[in-house]
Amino acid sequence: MPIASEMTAFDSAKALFSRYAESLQLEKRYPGRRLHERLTLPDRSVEFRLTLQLDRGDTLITQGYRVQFNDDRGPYKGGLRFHPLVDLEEVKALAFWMYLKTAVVEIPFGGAKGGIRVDYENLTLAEKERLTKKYVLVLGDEIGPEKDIPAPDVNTGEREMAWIMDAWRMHHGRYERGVVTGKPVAVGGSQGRTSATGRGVFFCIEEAAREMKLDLAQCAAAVQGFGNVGRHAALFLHQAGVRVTAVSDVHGAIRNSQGLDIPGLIRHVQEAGQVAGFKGGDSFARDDLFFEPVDILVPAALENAITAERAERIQARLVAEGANGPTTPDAIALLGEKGVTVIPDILCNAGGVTVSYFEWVQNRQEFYWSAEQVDHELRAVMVRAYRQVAAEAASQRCTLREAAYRLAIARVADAAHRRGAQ
């Protein structure tokens, strides 16, 4: 196995799986099925060239990816990210985590992920649309409402999902709203989808705080990343009376020990494009956010943000992983030694895929729910999943992360076994 400094995100994902699967004794329970190997190899990995003529006449040549990791429990499901650092190993890791995530919250999907290696923010609007639609046309029949259903992720949102639905419609000659989730409500999206991941993070924090006997109204929090997940998590914490004292994004960080005005900060970011310059807080070094004297830390950006070096200096009692894979394996061990409670990503940020499932159900029925119903059902799913994980952790005397992995792996292994060896 690679040393920690050389581990890819996929190496880390497999290492955690192997660590937590060991006690399940999959080979003893399902002799001859080689389920450990089956569950750590993707069903299909697609890597392809994308060529885009830019508005100024130049040609952009880059790479696109789609990994369909496991569909033992249902159709492949997973987001689509457009970012300069996207590569196949990252996409495989994200698809791996997704099939575990859907198993933790017990929704009938598998796991997939996709991406394009591109500086998406610097493309024109017309270039963005052409690139997104070309991605769909290259994949062709690889995506569909009963096979593989994309959703938003880093640098994609409801606009891109509407483009994907339109490109799929043009390719197949029919409307099928359930081909993608995270769409605008006007074209079949679900109420509450945009805020779902952040709301799910908050529901998990509420449950953990209840167990830890933390009064949220007396707590302070720091949020790393102010994209869709971090922004909504910060807003829900603020509305619950938590002092959100520090926030960061890719450009910088701000803090206010008395608590930031989160609605005001959201308005500022919508206008300025970054947290820096907000008059209600003082700027400080972005990476120092992890070390703020807070009760709750929400990493809500990219993978491997919390390293062992950073974990040693974290003061928070509760870490809620709003991002996928934000904590390296050695940092996970250090936080455990320090007694920090960590709500793992495959549970904590599952609100997005849960409401994506609700959207898919609504699309198949062509019957749509109110925002209140969506929030009610999301809370029910997240609270049930958290309590199942917490009960497993208590009975096995293990961390929430190990408990979540144990439950997810056991559920997928059982489904794989029942489907047969072929």
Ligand code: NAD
The other form holds:
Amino acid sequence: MPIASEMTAFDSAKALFSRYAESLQLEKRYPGRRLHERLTLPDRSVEFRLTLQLDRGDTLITQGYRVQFNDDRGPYKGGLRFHPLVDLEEVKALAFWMYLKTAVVEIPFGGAKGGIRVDYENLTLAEKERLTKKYVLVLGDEIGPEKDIPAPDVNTGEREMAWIMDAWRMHHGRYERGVVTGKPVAVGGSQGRTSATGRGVFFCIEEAAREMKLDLAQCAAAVQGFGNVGRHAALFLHQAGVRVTAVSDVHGAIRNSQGLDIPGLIRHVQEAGQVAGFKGGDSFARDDLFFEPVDILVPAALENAITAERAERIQARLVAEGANGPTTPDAIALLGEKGVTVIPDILCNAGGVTVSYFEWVQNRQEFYWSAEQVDHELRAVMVRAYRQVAAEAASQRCTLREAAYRLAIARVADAAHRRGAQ
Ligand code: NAD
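Taking the form predicted on its own as the starting point, write out the structure of the form predicted together with the ligand.
Up next: the whole complex, starting with the chain shown before.
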């Protein structure tokens, strides 16, 4: 076992899995099947060279990744991250969490993840399109509507998903909308997909607040990250009467103890590209956001944001993990000791993949749902999953995170067992 400082995101993810899987006694339940090993090793992981001709004439060479972790419960499914720090270990961790997440909300998918190691924001539009399409062409038959279905993640969104569908069509010579989810509605996307992850985060917060007897109208919240997930989570909290008093992005943070005008802030970010400079709040140091005097904290940026050091100083009573893996293993333990309720990522941010599933269903039927229907079905899935996890936590006297892992691992182990030994 690597020492803590050398642990990759994937090492930490596996360590957590092992801890929570222990009480399920997989080896006793399924003798000789080595399910623990099966569920902690990716089915397939690929790293490949990507070459991109830049507009100014020279060539960028970088790495692409796709990890297909587990398809015991259904086709591989998982987002695509374009970021300068992406590496294979991170993609493995994200793919690992993905198959657990689809099991927590009981949608019939497995888990995968992909990425490109690139400073995507600084490419031109034409370069972005060429790079995204190249990724699809290199993967060839590895992605497809019944095999592995990508979706948005950090720095990718509707635009990239439409490019992916187009590249797949060029390569295969036929139209298949369900090859990717998170597309624009104009080319077969679902109503409500863009806001789905943030909406799911909000539904979980509502459920937790009810259990904790927190009156949302009296609560203040801080949100780290103002991209797809953070922006929508902040908006739904604001609409429910929560005072969102602090928000950050990679460039900085702003606060207003009376509550930020979130729709106004969204408009400001659309124009200025960052939260700083918003007239309705004061700037402060980005990473001080974690220590704000709030009831609810939503990390919605990248992994390992809440370290043990930061966890010590967190004042919030409820942490809703919008991001994947935002809390380090040490911090998880510390927040537990402090009595902070944490809604774990594999439950809290599952709204995105849930509406991705709805999109895939609509694509297969070529019959499209209204925004109201999508929201109604999403709420049903998230509330059911939250309550199952909360009931498991109560009966096992464990945290919501351990309960979510227990349910997910048991479901995937059962599916793996039923599919047979070979
Ligand atoms: P995004 O690219 O839309 O936004 C990321 C945001 O985080 C940006 O505002 C960026 O400025 C900010 N950020 C980055 N580093 C930061 C830092 N150090 N401090 C403060 N802010 C920082 O990405 P997204 O799609 O919103 O994804 C955010 C997280 O949610 C990721 O962990 C992702 O895996 C997870 N997630 C996303 C989805 C989805 O549907 N998009 C679904 C499930 C989980």
